[in-house]
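A lone chain, given as structure tokens: the form predicted on its own.
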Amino acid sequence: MKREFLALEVTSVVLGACREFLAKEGFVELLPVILAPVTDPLRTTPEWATISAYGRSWYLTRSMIFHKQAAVRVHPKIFCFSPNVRLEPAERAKTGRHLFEFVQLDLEVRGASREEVMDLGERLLLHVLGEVRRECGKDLRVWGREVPEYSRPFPRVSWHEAREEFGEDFEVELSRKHKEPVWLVDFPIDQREFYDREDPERPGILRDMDLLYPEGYGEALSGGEREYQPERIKARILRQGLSLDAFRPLLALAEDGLHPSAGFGIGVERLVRFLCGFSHVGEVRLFPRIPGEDALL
């Protein structure tokens, strides 16, 4: 069995089951968003894809984070199998887990707290990785990889724990020291982006959080609760040293009411990529976009 047709058989499986857990929990899924009048910020990624039609600009969507915002509410709980464009730079190439064009599997819940969705991402992901076992175990085992089995609830480490412990690198570090997913909790608040609510008993400390893979594989999931109130989501976009008028569709949308909600979101190819052992996350598509190198098609 070629290697990529192994990295399809998984993908299948790992979409499929991600659709049968989440409509056993009550999820209905999204029609994804290409085109946008404003997304993500994502200040690590600093160049924006962006095309011109109708008499304007539309940003190529890096995230349905606002998106997911205005979706609940009119579904408590949506999920969506998003294509996401971030214009990585051509050096993350070399870290194996950039593409510039990935999907990415986003969820939101209406009136959820963190703890409830880092509940929901365990379980997610395990019964992702026994469906992932029970139907494509033996193929990968021709390949040499076994599909782990971890118990729940998975450890957690403080952002400020991590960094005080491995340094600069913490994240990296602390993937490549667990043999079990790991919790990464408590980012401050100017690591961040604006839209990650701030905790109201611990100023300065965000109610958000990211789940390592083990065995050096890196952020498998990243999500948390999100600011919904006019006044906040404003003085964080100020905070930040943002335009308020580059979010005008975000804010006239919390002045006409959002719901507190919280969520994340999952790097389709880089589940796949933990899940068949590969060095670089490109190996899981057969059309991979790796920043900095050119496309046959």
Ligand code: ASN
Contents of the next structure:
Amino acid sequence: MKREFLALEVTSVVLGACREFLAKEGFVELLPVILAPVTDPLRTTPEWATISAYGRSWYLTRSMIFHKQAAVRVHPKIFCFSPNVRLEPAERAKTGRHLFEFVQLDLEVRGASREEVMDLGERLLLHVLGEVRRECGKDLRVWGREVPEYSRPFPRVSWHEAREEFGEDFEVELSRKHKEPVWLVDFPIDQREFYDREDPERPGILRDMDLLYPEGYGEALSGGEREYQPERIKARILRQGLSLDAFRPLLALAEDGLHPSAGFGIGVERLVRFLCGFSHVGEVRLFPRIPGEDALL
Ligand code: ASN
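If the one shown is the form predicted on its own, what is the structure of the form predicted together with this ligand?
Okay, now the whole complex, with that chain kicking things off.
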């Protein structure tokens, strides 16, 4: 079996396993939004992709974070396989983890706490691993990859502890050192976006998390609880040095009433890369969009 064929098989099993798991948990699937008047500010991705149509400019969605917050007003548990365009700097082509067009499984739960969505994330990941092992285990073995087995709960490390132990490169080190997925929790407020909720009991610390794959594969999942009160959102936008005007649609929604919620996103190509043991996410896609590189089709 060719590598490209295997990647398609594994991707297909992953998508099916996520859908099956989430349907049993009471989730509904949203159709993706690709063009939007407002999108994720993402401090680490300075370039914005836009198109103009009908006399205005539209962003290509960097994540559906605000759509998720709006959608849980209608249904308490939503998910979407969301195509995102992020114009990453060309140097990121070498990380093995970046595409400038990718798909994330993005989900959100009304009224949930961070701990509840972490529990969901662990169960979802173990379900997907089990399905891939069952459906593709033999073929992966031919390529030298054994689908790993883990037990939960996965260990948790706070951002501060990780930073203290491993220094600047803590994310890479943590992912390399661990034999099982590991949670990174409690990011400092200025490390993340304004929509991640500040812990009311620990000012300056967020109610958020990342999950890292072991074996050096890096980030698996990212999310947290959300800011939902208009005054809090405004204060966080301003703290970040962003303009309130740029986020007017979100603020209008918040004035109208947003629910407390929590959720996360899992990069699909990164998950398949991990399962297949590939060195670059581009190997997962038939038509990869690698930062700075041209494409045939
Ligand atoms: N999906 C992420 C979340 O739910 C947001 C992102 O992709 N930047 O927090």
